[in-house]
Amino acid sequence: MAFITSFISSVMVYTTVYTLASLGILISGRTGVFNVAGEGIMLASASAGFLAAFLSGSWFIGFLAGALMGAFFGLILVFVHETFKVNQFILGICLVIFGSGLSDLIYKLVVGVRLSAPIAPDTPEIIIPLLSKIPVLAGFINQDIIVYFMYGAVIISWWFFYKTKIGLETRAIGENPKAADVVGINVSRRRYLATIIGSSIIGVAGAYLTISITKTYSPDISAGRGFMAIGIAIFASWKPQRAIIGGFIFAFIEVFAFQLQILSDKIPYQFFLMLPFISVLVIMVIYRKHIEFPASVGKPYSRE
């Protein structure tokens, strides 16, 4: 059972990379534009959340700026695409390349060459009392306060898509933008706060691998996890309280490999790094009746 537990509290660490990421992603598909950037958002915030924590020695502001690079980032992504109409898909392949690019820079024009890496703070963890000492449940809440934090963004996502009024039509702008533009709802207005909450939420997922999970910065260091976000997204057809089922299964995947990987020393360790991308293949292939796509994502739209 401890084994387990220790395996949950591991899978969940995981889940809350590929929750975040895919949750910010498909915020932003619900208006219609793609965010495909997500591979070098979560790049670029890990090493501007890293500085930032190690710097102040406080992991609130590192998070903070990681959301705050995220949403930089997004506002980028829609300024370039509702101004110039630019491919989505485009300039997204161009942010990714922008944010490997910068994450390696600002990393090194403040830290630069150093014996020892340097170490975040620690991130500080919610225990609740008597649930805290059940076996496998305790895997899932005895866990850091971004863990909850993915956890209240799952919720108040669904809440908000599914339960208001202003997430009904901001659901209407992803289906039909032109029909949302008639009834009076700003189609731009609301794809901007879309992409740059999103985005955000994709920064935290960042700056999460350098602040709380490896505690220090390396290159690439997402390894190609904002890809796998996009499956998730697609996974979950757009649905919050899906993307965190799309998570956990990628994370268990993920985790599950490592622990292949410590077992066995015959087979190349990159085989088993190849494991959680061919899963979405998988995935993707088995459950493509049941995915649902926003009729205008990755559109662009112009007011006649």
The other form holds:
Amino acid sequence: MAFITSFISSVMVYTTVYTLASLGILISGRTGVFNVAGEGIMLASASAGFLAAFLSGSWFIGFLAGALMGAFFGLILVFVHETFKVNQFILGICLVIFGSGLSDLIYKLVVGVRLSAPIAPDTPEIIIPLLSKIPVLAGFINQDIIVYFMYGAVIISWWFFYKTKIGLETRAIGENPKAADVVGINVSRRRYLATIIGSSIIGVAGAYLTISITKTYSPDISAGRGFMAIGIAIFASWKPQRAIIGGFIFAFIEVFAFQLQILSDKIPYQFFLMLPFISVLVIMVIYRKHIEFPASVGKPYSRE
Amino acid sequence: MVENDYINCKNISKKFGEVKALDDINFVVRKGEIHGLLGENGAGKSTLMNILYGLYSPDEGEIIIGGEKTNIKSPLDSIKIGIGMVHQVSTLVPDFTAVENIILGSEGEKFTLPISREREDIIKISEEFGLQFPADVKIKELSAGVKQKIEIVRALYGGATLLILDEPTTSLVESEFQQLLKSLKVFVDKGVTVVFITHKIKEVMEACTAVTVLRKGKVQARVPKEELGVENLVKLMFMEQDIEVTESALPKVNLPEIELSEKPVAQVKNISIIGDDTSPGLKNISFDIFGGEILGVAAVSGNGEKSIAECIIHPTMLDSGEIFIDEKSMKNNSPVEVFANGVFYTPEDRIKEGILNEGSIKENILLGHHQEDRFLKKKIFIDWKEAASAARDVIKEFNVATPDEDLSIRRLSGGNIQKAILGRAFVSPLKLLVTHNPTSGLDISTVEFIFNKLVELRNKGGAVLFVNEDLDELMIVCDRIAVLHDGELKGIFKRSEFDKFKIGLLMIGG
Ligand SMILES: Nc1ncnc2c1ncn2[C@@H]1O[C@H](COP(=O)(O)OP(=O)(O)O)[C@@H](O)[C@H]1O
Ligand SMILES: [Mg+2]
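So that was the form predicted on its own. Now I'd like the form predicted together with the partner chain, please.
Next comes the full complex, and the chain you just saw is listed first.
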């Protein structure tokens, strides 16, 4: 039992990374902006968030910096796209490269080379009395505050998209921006908002990697998870309530592969590192018939 | 200014790049009118109304509404002052229900769903105006006629006192059109003024109380009800062009007697296609087409007419039977191989099946001919110079209105796209043209142009298989008409035997 509880506990940590990142992607996707820059945003925010937390000694300021870095990337993405109608995918890939370079650069500028790596301050945990004693369930709830943030973000965005009128309007933009435009909805403004908010949530996912999980910075820390998050958003048909399921599945595979790696010495460890990526492919192939896309995702919109 | 002027668009001009879509337009609508905005395709009707609605901004001019100068910058502004518009192409979200679509953008009181109050209001409005529809079914499951009702109710729900309908009849059947006419009267009774955009003279005659005629971005005239007449309107729409029209406002053409070729250009022998839920297939059909004739295929849409058109250029679709071109069997041939025998095709849906949206006019005209020696260098490289010259020939011969052959083809109007893909058929020597609904949605001058091109080919000894939904049109240009119902050939009539009633009855299975 204790093993299962602790296993779930680690799975939830990675579920948080995957879910937040794919949530960020699907929020802007719902307005038609396909944000493929997730990997770059996570890397830049991991670095910026870590540095801010380390220098200020506050986990909160760290996450705030991560979110701001994400918002900055989102702003670049949506501004260039809306103003010049540049292809969203090319733009996204450029931002991945930019983010990956930027993350190392700012870390080296601020920290330089040290013998012992700097360590981030602790992220507070929330322990709910009584419930936290129940095996298995404890794995889901005995967690730090960002895991709760993730739960909250999923619930709020589900409520927003499916239970509010502006959520309905936001989804309308992703389906048919012209339909939204002709009824007086400001398509461009909503795209700005959604992309900036979405990207800052991806930023939180990035900051979580360094501030809470590893507590220290190392290059390429997101290791492709920003790309996997795109797969999860697609697998989830751009629905928040499914993104958390997708996030859980991939986190499960990742943690499971990691455990296997420790237990087995015959199989080269690279095989286990590869497992999550293979799983994305396999799951996509199995689920391809059930996947829906917002009809206008990835397409620029102009009136004339 | 006349006192009861409601909408007054003054000196409006608008350019798209080099194209002058509107040139110093003055357009007035009075309260309580059903005002027809008539003009051929590309005249600028949609552009003018999109400016009034705030989707486009004019380069010059001003809009005065109810005596006050307005500054409409977006649909939000126009909705606020009581303008509602039903656009030429549907602007509903296919995955949402009618109610969800209608509340989009509206200023509801509640932030959260469900919206039962709003839902009730919507249903009340739809009943009040006689525009009932299923409120909670997804749009994608509804027919074009129902979708249009929903778009109208959306405009009324937004508080429209001016309702702009942009080509509302394009996808309606006759009974739906009659229903729309009734609704228009209801709107006026309830104090809603209507602008009714169309390119069909027949429709303004039936529906409108006043008409403004647009031609090439200019206002030709504002015609009051008393002066509305077919001849008058044709003259205004087409001015310098001399079009003779029949009573049903269709162009007249001249079919001289000519000799048919000795041997058939195409022989269709006992062809069958097994039907499915979307099509009845074809049931053992045989006929010949000779050089020097236009053979029409009359059918109510969905009776196998699409299969007939397609299987000639795509014989592998056939489950049995055979097609011969010049007595050579086309069995197992691909379309490009069939094309190489002097056959070409223009499909039913010119946008979805006829062109590559993102391609240029030149690239689209090359399509289908791209494996011909003429367009290849060293057998594998495309000779773009030759392609450009072929495209320029088509643009010239077929009057395609475009600055050059490199323009993206989707920038063209429907009529010009149709002319381009018809012209594409003539790029290489043509013996048999298969064309499906080439005139649908086009104005008379373009229809006349297309008819004349078909007749020209016929007079030169070519053959045409003209699959068309409009029987009136078939009776004007065809030498013979074959009638198809439920995948069966019900008979072939010579010109001397044409009888609208008899053929019409066979088309519906009588
Ligand atoms: N968004 C656009 N971009 C470029 N040209 C356009 C655009 N919309 C319309 N046009 C051009 O303006 C002219 C008028 O078009 P339109 O108003 O759609 O005509 P109508 O509605 O009378 O058929 C046409 O030549 C058309 O090709
Ligand atoms: Mg139009």
